[in-house]
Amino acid sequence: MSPFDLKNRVILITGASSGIGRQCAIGCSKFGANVILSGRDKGRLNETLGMLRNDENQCHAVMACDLTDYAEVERMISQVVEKMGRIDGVLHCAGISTTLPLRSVSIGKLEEYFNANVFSAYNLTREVCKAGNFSKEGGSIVFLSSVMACVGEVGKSLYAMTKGALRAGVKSLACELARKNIRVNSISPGVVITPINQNLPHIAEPERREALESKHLLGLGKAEDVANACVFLLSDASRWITGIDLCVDGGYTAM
């Protein structure tokens, strides 16, 4: 058996309606996982569902949910456990991004971004780790952070603060949950081309794209590059790894 095998494991993936989250769901299904797709858009989640590998012994599910609604999250986790059994892994891809100068960041924006990127991640972890929800054998929780958590860029302070909070929280959560054999790690991607961002100016305009590519030793990334790293951290191949941030950035942070 391959150490990357996820057969019979129940993996909850947030932000699974598009981009990296969708590709992670596809990747986990290819390695045998039973995947729960979570996001706010049920129609797009069903599109992802249709892309998953679905072998004879696999069972996938769609759970539309607003992760900033804590009561709704509690109900979702209860439904997941009732329908699929205890959770073996969580991949938290949901989040929002922005480029805003300091003068344009209002208190409302602060609350919006910390609610979406930090508080929802922490609450989701709290819910899945409640008695009876997570596998007795333990498992893995992975947060999607960003290279912006450790490098600087104009207009990225708000986004970077939220992703830095995730990266910092991983270490203490890893210490706290180790007694349950639950590993906690994060992944910090560089710039990844997805259907959502491929038409944005920084990628679509040749000069701006060239400047962006020059910051990545191996060029810009694909969603599959991040998804493969996520499968690794969810699987037994990484069973002795916890409390770390894995940069999957094409060499961005090496510059």
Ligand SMILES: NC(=O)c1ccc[n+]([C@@H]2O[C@H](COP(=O)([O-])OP(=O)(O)OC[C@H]3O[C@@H](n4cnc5c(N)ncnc54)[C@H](OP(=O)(O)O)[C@@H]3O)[C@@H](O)[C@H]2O)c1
Given for the second form:
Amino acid sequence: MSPFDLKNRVILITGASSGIGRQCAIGCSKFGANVILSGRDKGRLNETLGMLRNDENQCHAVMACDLTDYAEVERMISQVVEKMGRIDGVLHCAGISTTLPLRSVSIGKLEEYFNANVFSAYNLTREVCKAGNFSKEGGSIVFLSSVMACVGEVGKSLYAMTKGALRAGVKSLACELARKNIRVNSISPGVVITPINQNLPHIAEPERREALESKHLLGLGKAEDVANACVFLLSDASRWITGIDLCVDGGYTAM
Ligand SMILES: NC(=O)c1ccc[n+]([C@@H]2O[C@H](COP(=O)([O-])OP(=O)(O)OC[C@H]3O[C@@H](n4cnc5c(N)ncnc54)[C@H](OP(=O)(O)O)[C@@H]3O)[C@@H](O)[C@H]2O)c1
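Alternative state: the form predicted together with this ligand, after the form predicted alone:
And the full complex, kicking off with our chain again.
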């Protein structure tokens, strides 16, 4: 059996209705996982469901949920455990992004972005790690951070702070959850064009896009590039890896 195999694993993927999360769901299903697709838009989650490999021994499910509504999250996790018996892995792709100068970042914006990108991730982790939810054998939790957690760009301070918080939390969570054999890591992608950024100025304006492309030694990435790294961190191929951030950035942070 390949160490990348995810057969019989129950993997919860947030942000599965779009972009990187959708591609990760497709990737995990190809490696045999039973995938729980989570996001707010049920229609787009069902579209993702239709894209998954679905062999006779696989069982996927759609669970629409707003991750900033903590009661909804608690309900979702108990439904997953009721239906599938346990959770073996969590891939937290849900997130929001913006490009805003300091003067435009109100306290309201800070709250919105920290709620969506940080508090929801922490709350989700707390819920899945409650007794009886995660597999007794352990498993893997992966957060989607960003290269913005370690490099700077004009207008990216708000987004960067939220992604930096995820990246900073990984090491201590890894220390705390190792006794349950739960590994915790993050992935920091460079730029992959998806609905999160396609209308932001650094993508939409040709000159700025060219400048951005030149910052990636290998050019802009594809959602598959990130999804392959996610499959690695969810699978036994990474069984001796916890508490790390894996940059999947086409060389953005090498320069
Ligand atoms: N694309 C990039 O260049 C890039 C680079 C670095 C890091 N990242 C990170 O990678 C992750 C995925 O990004 P993406 O490019 O795939 O973005 P995307 O296509 O916009 O997808 C974002 C996903 O997050 C979900 N989401 C947002 N707020 C939510 C909430 N309150 N509750 C539940 N789900 C919520 C959306 O679900 P609904 O639409 O169903 O609400 C959607 O499925 C994000 O965390 C992003 O910060 C992306």
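Residue numbers count along the first chain shown, from 1. What you see is a predicted model; the values in this text were computed from it and never measured. C-alpha atoms forming the largest set that superposes within 1.5 Å between two forms make up the rigid core.
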{"item": "Core-aligned C-alpha movement of N46 between the two forms, 2 Å or more", "value": "no"}
